[in-house]
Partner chain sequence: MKTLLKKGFNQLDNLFSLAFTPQWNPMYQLGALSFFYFWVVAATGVYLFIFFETSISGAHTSLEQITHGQWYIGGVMRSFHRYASAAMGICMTLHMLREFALDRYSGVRWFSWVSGIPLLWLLFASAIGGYWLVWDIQAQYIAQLTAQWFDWLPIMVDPMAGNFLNESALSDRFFSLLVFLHIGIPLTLLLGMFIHIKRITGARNNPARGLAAGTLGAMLVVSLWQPALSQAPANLDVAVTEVGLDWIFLNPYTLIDSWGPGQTWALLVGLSTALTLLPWLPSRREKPTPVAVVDPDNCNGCGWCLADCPYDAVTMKEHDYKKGHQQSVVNPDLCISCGICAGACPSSSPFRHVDELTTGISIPGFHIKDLLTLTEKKLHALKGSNRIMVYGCDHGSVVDKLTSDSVATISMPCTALVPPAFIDYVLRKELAEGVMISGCCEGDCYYRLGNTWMDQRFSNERMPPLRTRVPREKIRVRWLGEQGTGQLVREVAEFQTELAAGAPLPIEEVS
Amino acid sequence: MPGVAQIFGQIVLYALFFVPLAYITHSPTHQYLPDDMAVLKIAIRHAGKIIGECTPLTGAEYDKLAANMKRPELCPRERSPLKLTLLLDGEALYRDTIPASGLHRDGVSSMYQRFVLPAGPHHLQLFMNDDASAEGNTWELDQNIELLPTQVMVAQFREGFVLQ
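Requested model, single chain only, the form predicted alone:
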């Protein structure tokens, strides 16, 4: 049966552990954003169009190929880079060309960017070109948005731009 000194010692040790833990948990205040600011995040993961056309192989070219490599056409693998532009209230916030990933530039293009903006109404424009042979933009988003204080809005691309 534990004595009074042992129980008192356990109480003191528990208090030495839990009092600093309770202080650290509740005392420091952290403000993620100022009260009049909001966050706009752009997250895109998209594969651009394949650059080039498939070309049929001639009989001699076809015969040169190994048995496991024989195919009627030779198709390129490289994908177009994404040309992305973000305009907010007519000012360019972001403009970049995102190359395709992969050893042969045949993977998806990925980008993530975070912008801290003043809360309130804004005019958002997102333009993207995922086809190197096309002039201009192949995808567009032109929308008026209302950013609430401390709100986080995410613009994604899923067969078109989506705001959440």
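Just so we're clear, the structure is a prediction, and the values are computed from it rather than from any experiment. Here the rigid core means the biggest group of C-alpha atoms that line up within 1.5 Å when the two forms are laid on top of each other. Residue numbers count along the first chain shown, from 1. What changes on going to the form predicted together with the partner chain:
- Core-superposed comparison between the two forms: CA of residue 10 displaced by 2 Å or more.
- After superposing the rigid core, the Cα of residue 22 is displaced by 2 Å or more between the two forms.
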Given for the second form:
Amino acid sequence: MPGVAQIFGQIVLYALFFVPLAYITHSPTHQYLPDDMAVLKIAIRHAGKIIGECTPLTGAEYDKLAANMKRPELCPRERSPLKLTLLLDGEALYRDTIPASGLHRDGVSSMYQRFVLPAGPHHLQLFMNDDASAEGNTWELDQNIELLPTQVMVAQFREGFVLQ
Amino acid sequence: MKTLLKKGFNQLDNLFSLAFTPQWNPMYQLGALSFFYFWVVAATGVYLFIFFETSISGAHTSLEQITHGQWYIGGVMRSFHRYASAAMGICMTLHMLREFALDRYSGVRWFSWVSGIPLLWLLFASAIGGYWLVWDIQAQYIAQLTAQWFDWLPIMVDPMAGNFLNESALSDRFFSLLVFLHIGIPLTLLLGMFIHIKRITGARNNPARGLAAGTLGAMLVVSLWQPALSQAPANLDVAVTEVGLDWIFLNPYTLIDSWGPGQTWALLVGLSTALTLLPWLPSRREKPTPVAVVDPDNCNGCGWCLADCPYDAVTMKEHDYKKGHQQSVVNPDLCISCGICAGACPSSSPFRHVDELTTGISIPGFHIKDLLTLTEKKLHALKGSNRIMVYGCDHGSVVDKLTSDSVATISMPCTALVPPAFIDYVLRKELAEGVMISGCCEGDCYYRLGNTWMDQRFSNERMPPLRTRVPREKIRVRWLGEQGTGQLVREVAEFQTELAAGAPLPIEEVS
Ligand code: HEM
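The structure above corresponds to the form predicted alone; please provide the structure of the form predicted together with the partner chain.
Full complex below, order starting with the chain above.
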């Protein structure tokens, strides 16, 4: 049987282990973002235009195809990458080219970026080209926004840019 | 660094042994405690799961109900679930550091060491997954940064962050996946824990009962005093600013935030790789002696060495030439060269009528024959009265410091290498008046079981026993460890005084 001093020692050691443990499972707090900032998230998931046109097959080309692969024209699969630019108050926050996914570059292009911005009024411009055959931007958005402190604003693309 | 760590652990060991006794010393059972906390977390997790609602809208509310609506049981279960996980995290980390500091990670032990590393990842992943399910602002912080961390990997085609853009992007499907992971990862952890101890004979995976009861009691008090609580519910339309964090498991998240995901991957993967390679890095440690060798002529197939090997390195097979007999076989990949098998072998008796002492199993670096020669040589050289033979080990109290003209000392890999018959021999042949056995701290043998087996051989609970005819008052068994060398010096002097007085205290009263 442990003596009184030993029991006391055990209580002290248990306390020294569990009290700091209970404390550090939730404290001290961590300031992740300053209180006066807002967040702008931009998440685009969009399939670019297919590069090139379908071309009709000649008789000889058609005959060469296996029976289960016969089709009247040959269509390319590769999709245009997205060229995306985000300007905030006239300055480029983001500018990148997002390739289509997949081995044959025939899937959607996906991107996500998050920006921490000071709350207040801003001028937001989004430009995107999703068609390699077209010059300049095929989509754009130009809008004055008012970001509240800690607000999360999301820009997405659903047949046009949408802000939420 | 290792020496410093070792010193620190020695101090802690002593402190805890004082309050808890060596049998309950938590420092000697950090792995077992980690197992114990796992079971506590699993049991309380089952309870919480019954009342937990697996949906985005229900998770936080149902946990609030568990915490406040049934604080006396659900709240306590939740607190146990959290605090036992945290305790497991701390015990596991201390366990790893201790095995490192005390040089218990290389050689044959590589398997336990390497298999321990995935357990670190799995425990962290289990705990982080648990905090995610609470779906409060800490969970929102976790979701945000986990997505940022994983999205950095080139394998991520669709950014994971897309699931947590804002409230309208959230789906219960992702939440179901989280629940699935929070059950699957801990189960994988459990499997990993069993693999981790697979190569260890009779691994200690249950702590001493008194320690288990004490830790449960302490957790109950803390749970009632500081119940585990949720923070404000998550709202993806509002950015997380000030957030309370679990600093045991969420440390890596502050790194992701301040260093960026790439550097965090590099650090954590780099650290894990370095830890994995550690057992093979050159060190100043002595080269291990060659593995145990079986001599079929002297092996009678009794199996005592098999019963005593701490690393399952001995098996039995059909005897090479004696029909119907068995013989021991040593697996060189598992043998740690401790010599405990030689101490267990009934052929290791110096009373045998043979020209030269041989035995059934022995380690080449420290053959039983050498032990006998050394014992006789050293004892014959003693001049003083009250002569004492001290057998010690290379990992415990430093016995060389005790050598004098009346004290002979021999240090070997493990004291359990000394067959009990040797003690009988020394006293019966009056080569010395007393025998002192020393080694690692009680319950903390460098080869896991040496001092336990030795105690059991002396109390006739284990083969080969120390014969009852041997006067126990002429023997002292002191497991004091390296840090107890000073105390051992004093105790040897006391032992000699008592031997001189002719009325030494019985061994039980001393220890
Ligand atoms: C969930 C976490 C862990 C649990 C539950 C656990 C449990 C255990 C147990 C029960 C033992 C046997 C102790 C004995 O009977 O002698 C052991 C041994 C060992 N553990 Fe762990 N362990 C964990 C994590 C780790 C980690 C992270 C490492 C290091 C990377 C590690 C390294 C070792 C080593 C080297 C041994 C062998 C000691 C020896 O042979 O003397 N363990 N562990």
